[in-house]
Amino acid sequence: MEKFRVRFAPSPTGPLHIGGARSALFNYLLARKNGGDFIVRIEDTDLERSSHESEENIFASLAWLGLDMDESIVSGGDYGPYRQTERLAIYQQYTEELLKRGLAYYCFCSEEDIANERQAAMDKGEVPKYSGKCRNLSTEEVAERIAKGEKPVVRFSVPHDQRVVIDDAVRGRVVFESEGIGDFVIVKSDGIPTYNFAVVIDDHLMAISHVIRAEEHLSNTPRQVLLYEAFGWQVPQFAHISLILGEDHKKMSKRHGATSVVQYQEMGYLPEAVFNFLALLGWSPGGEDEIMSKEEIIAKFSLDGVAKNPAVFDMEKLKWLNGNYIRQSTPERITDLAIPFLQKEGYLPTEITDEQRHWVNLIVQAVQEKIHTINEIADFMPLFVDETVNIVDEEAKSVLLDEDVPIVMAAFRNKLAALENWEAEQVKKIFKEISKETGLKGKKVFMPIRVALTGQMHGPDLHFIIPILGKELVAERLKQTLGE
């Protein structure tokens, strides 16, 4: 059986887009499910826009998601180089082969000529394509024009009256007519290969068995198949996955919010939540399970479960998933992740002490059940650090007017005064003791205390809040809210 070898080949022209990450993930899952190789190749022939900063962002994002790679510019491998600008001599070799065999030719048409041809075709209601007028230039004329300093492109000679059939693992059988394609450029006038040419050579030489990519590449595929056939190479299994749409069912863009992986990391999402969420964007594992480990997703993944229809990016579902993963994590892990957010918001200094880390850990234990993203911890911080309590809600104000409040508060203060160990479990016992001594139950006990200390009727459990506030702040808040 042929070994599964898949690749993710991003252009380093910006941070890793969430759609690109989903393509990378599907390739990764197929490789890991079938004991194959996952290759990351950099397509940097867009010289003006490509940058090493973008490369670093892409690899950092893939590492954050947990997509370990078998071959890349970072890890190396037997099929390199893995950066296209380091493979130019290879592309030149195959360009010369096509030219010698008469399957490609030099074209000297200017951009203006091409634009005029395109407009003329559109005016006639025809599909714009290159006329092929340079196809029959003599060898002598070509040599003469190059000698004069003209810089031609190289075009592939598209066969006439040929059907290009693609058996796509997601789309099914797709047929293109060669007459609608036109002779396309494979090498630009600066000697840099075009995407369609380089990708075929790279995929063949790297023994890529499956090409999983976004459906917007489907229109490129007939050109690539024609090149495979011209070289006599085996065509890989294509699988064009659906677009990702925003909740308004339009193509995912900046207007929908965060579009890059790093933005989700910066917003406080956990990598396993994003991994899980992206896997479910356009793929169904069957059954009703939605929260799955990396290992479970790999075991269940199949191209058969990939849908043709566009996937809708449901932000609320991602938040829900992330909240579940936060609750499954240890407080220590969430503490480590929360510290940078709290430093950014000014609640912590750049360098923190063990005591400050312990303080954050207590806060995490208090809010871990309440948050959906790590950065939401900052929203709770006034609850733990503000000296004043602002009771805005009228219902909350009315809680403190209940006739039993003085009895509850007296008992509460007495219990706190006698408390030596201000840990959550010890504080928790106080409420049971107050209830037993006063004969008051449930909300009658904890609600006035909650409102007096926080100004709110809802929030983290009081036995977590009180140790964080400490004796002095508890006393100050009670004094303030009770009007003493």
Second form
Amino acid sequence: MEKFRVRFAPSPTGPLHIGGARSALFNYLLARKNGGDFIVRIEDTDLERSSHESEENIFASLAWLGLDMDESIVSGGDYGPYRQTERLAIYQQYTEELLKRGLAYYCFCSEEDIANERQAAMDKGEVPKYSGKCRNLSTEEVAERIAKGEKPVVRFSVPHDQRVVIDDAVRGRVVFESEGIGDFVIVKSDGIPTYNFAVVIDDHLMAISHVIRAEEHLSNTPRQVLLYEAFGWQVPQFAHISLILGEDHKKMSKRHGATSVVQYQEMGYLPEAVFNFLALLGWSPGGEDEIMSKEEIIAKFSLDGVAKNPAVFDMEKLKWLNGNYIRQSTPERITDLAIPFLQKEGYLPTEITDEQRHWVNLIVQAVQEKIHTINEIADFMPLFVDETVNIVDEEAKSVLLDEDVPIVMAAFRNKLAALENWEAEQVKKIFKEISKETGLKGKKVFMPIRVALTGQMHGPDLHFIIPILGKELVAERLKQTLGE
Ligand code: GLU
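Return one more block: the form predicted together with glutamic acid (GLU), after the form predicted on its own shown previously.
The complete assembly is shown below, putting the previous chain first.
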């Protein structure tokens, strides 16, 4: 059997979008599942909109997601170059072949001519397509006009009355009639090939076996198939994956919030959560399990499980998955991820000491069970650092009015005064001892202490909070909430 070779072919005209990342991921999964190659090709023929900055963002995002590639502009490979603007001589060679064989022709129609033609067709209620006006220009006329400095485009001669059948792995059999397709441009007047032309040449020369890409390219596919046929090349297996919709079932866009991978990274999502989430956007493993490791996803992935209907981007599900992955991580890893967030929020200086790192680690242990994204840690920070505590909630205020409170707090102060080692395990013991000494249990003990220290009735475990606050802040807060 031929080797599975798949490619992700982004145009570097912006940061890697969630939809692009999902296409990249499905290609990656298919390659890894089948022992194939995953190739990343940069399609930068839109010279005005392409940038190196976008290229860098795309590679950084793919690396962050853990989509290691076998061939690309970064990793190299036997089928390069992997950037289209470095392949112009190759396209030129194939353009000449088509011109020579009479399967393509120079077209001198101006943009204005084309626009007028379009308008006229639309006025007559017809679907606009290029009339083929320049199809039969003589070789002499072409040579003369080029010599005079005119800059023609090259158009592909679309064969008449041909049926193009695409057996799409996701969409099934899709049929197009060539009559509906006008002679399309394959090389622009500046000599740069169009997407439809370059993509066919590259996919063929790079021995791509499967083309998995967004549904929006389905309408381009008959043009590409006609080119494969003109060259006598084998057509790859196509798989057009559905759109990603926002929760309002409209096409996912900036209106729906973050659309680029890097934004999710910045919001405190873990790469394996985004990986897992994207895999489930339009693919179903066919079981109940939703939380799956990379290895499990690779083992289960197949194009048969890819749905035809659009996938809905469910933000709550992503958060839920991320929360799970945060809980599964070591506090050390979450500490590493939390530090830059806390620096950004001004809770830490740019250079941190071992002591500050330890302090973040304690905070992470306190909140790891409670957060869904790393930057939610920032929401808890006032709890750990504020000098002042305000008891706003009426119910919380009433907790401190209970008749047993003075007994509990006195015992608590005594225990703290004797506490040598302010560590979670030691603090935990204090609560047991207070219970034993006062004969009060559970809530009766920890609720007044919680309210007195934090002003709130809910939050991370007290035995985590107290060591983070430390002696001075504990004393200060008790003074404020309970008086001397
Ligand atoms: N450069 C195209 C895009 O970013 C690639 C489409 C394809 O995979 O063929 O949409």
